[in-house]
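What follows is a single chain, given as structure tokens, in the form predicted alone.
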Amino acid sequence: MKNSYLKNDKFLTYSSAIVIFFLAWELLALLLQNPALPRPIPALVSFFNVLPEGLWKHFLVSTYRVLTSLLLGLALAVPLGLYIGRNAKLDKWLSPQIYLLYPVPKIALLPVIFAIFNIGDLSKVILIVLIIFFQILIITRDAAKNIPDSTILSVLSLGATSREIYSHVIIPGCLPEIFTAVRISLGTAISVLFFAESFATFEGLGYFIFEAWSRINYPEMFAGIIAISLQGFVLFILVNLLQRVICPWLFK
């Protein structure tokens, strides 16, 4: 009964948010009276018209690039962040280098990456990984550092090995923060990919949006914007569902 109530409550929350968003969009479009901001209904009609005509392919290409980048970033940054977080000497040595490299605007390296890896999927994935790597690394490292030493000592006193400490204490203790890093990095990945797909490519939602803009086809441009918003919304929902499966103790 409680689960059913929570599901209905969540459905109402999401539905209300969508209704409020479209009402605000409608009001803003009426106030501005500018063709660059079409009203929601024409944009939605355009979305459903162009979706079967090729928008779905751009959607899948962009989603593939985002998910590949996110998985690579997690695979590289999470183990390193966990290890640095539990090794004070290594953290002391690496932290200045991380803080030096993190603020560097990696997006400025896009021409260099294109020149080395060409303009296909690989270059875009590498760019996104370069950016989200440090976000995931720092959040994971801080989460590992914040695990109380007393918890580690109590498990060690029971004869646990280093591997068992990581698998039963450190990793479970860091999972909530790692999922926070996933959400932050997901938003970053979509934003960076939109920029990377806006030139030197013929696939992806970024290309679709800018190509429609170049033809001054604003309803079609907003169809692409709706698609990229839908992409982010669906991926965020999937991350939430995955967290419920992996971290059920957080939702009791």
Second form
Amino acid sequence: MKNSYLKNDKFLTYSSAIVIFFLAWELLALLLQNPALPRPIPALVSFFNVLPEGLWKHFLVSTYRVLTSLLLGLALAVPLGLYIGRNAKLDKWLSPQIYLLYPVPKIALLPVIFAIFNIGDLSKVILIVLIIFFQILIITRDAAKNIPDSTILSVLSLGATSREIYSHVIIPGCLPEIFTAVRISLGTAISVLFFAESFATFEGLGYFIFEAWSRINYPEMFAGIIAISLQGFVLFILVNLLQRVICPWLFK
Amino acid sequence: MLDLKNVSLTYSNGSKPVQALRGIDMKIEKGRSYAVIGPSGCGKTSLIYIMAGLMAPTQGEVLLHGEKLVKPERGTALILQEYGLLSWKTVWENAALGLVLRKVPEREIKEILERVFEELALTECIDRYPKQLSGGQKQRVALARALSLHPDILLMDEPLSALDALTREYMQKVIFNLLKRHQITCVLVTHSIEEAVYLGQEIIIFTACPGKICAKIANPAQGAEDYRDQLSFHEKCTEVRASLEVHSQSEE
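Condition change, the form predicted alone to the form predicted together with its partner chain:
Now the complete complex, all chains and molecules, led by this one.
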């Protein structure tokens, strides 16, 4: 009973978010009266027109790039973050280097990345990984640091090895924060991808938007923007569902 | 069975060395229960960690069954103030953790836990997570985890301090019955005079900064039927209180 109520409640909040979004858009377009901001209905019509004509392909390519970057970023940053977080000496040495590298504008390194990895998919993925790596690393490191020593000692007293401390305590204990890192990096990855796809490619939502823009076809450009927004929306919902499965204790 | 010989512990707090324990001599005999009581900051928690083999003293030695203690031993179980339960594991998984780490076959774990859960009246909570439990239930899960390992010696660091008065008395009785039934040797660190007198056959009084033993009070009537309601219980409480007062004043 309570569950179905919550489900209805969630449906209501999500659908009202969509309604409010489109209402605000409509209002702004009416106020602005400028072709650069079409009203939502023509944009939606354009979205459904171009979706079967190739927008879906750009959508899939972008989604593939975002997910590959996210998985690669997680695979590199999570183990390192967990390890640094539980190793004070290493943290002392590595943290200054992390703080030095984190603010470096990686987008400015794009020519270097192109030079090393060519201009294909890989260079776009590498650019996103370079950016989200530090976000995931810092969040994971702090989560590992914050696990109380008493929790670890009580499991050590049961005879756990250091590997078992990771598998039973540190990894599951950091999972909620790792999911936070995933949500933050997902947003970052999508925005960076938009930029990375704006040149040296003929695929992806970024390309689609810039190409429509160059033709001054604003409704089509907004069809691309709706697609990016939809991509983020769907991916965020998927991350939330995944968290429900992997971290059931958070939802009891 | 557990001998502490001239145990001292000094740790560095920034650049300043702090002596937490000084010259502790204790002889823990099999089947007996000891209550350690003293003001905050008297090194009681460090003492428990040293006894559990989780921390090495900076001076002196700890012998378990005549052999130098260097790491957590199988026969020792530890219960900490915050229960040491993992919020991401269910009650069953938390209680089974010690057995899982010891690679006990699943079928055997099931048999052991079913017995222990029945004894501690936890059968109804097996699928719940710690945050769904009351303080008393959490404490019983911590006890179940310890008991499932058939410990020779049970070390407890203020295990009941977070409980309300009635639950606390009830849990004292639960612990008392378990110790008696399973013939477990026990060292209990507590703030409560009544708890020390109710559960300790010997009451060891500590002073603070650095923590050292200033009195050992025998409590031969402990374990008598309805001890809590007897005059001898209240007299012993008065004696312990007087001893604590005398030694804290002499410290000042």
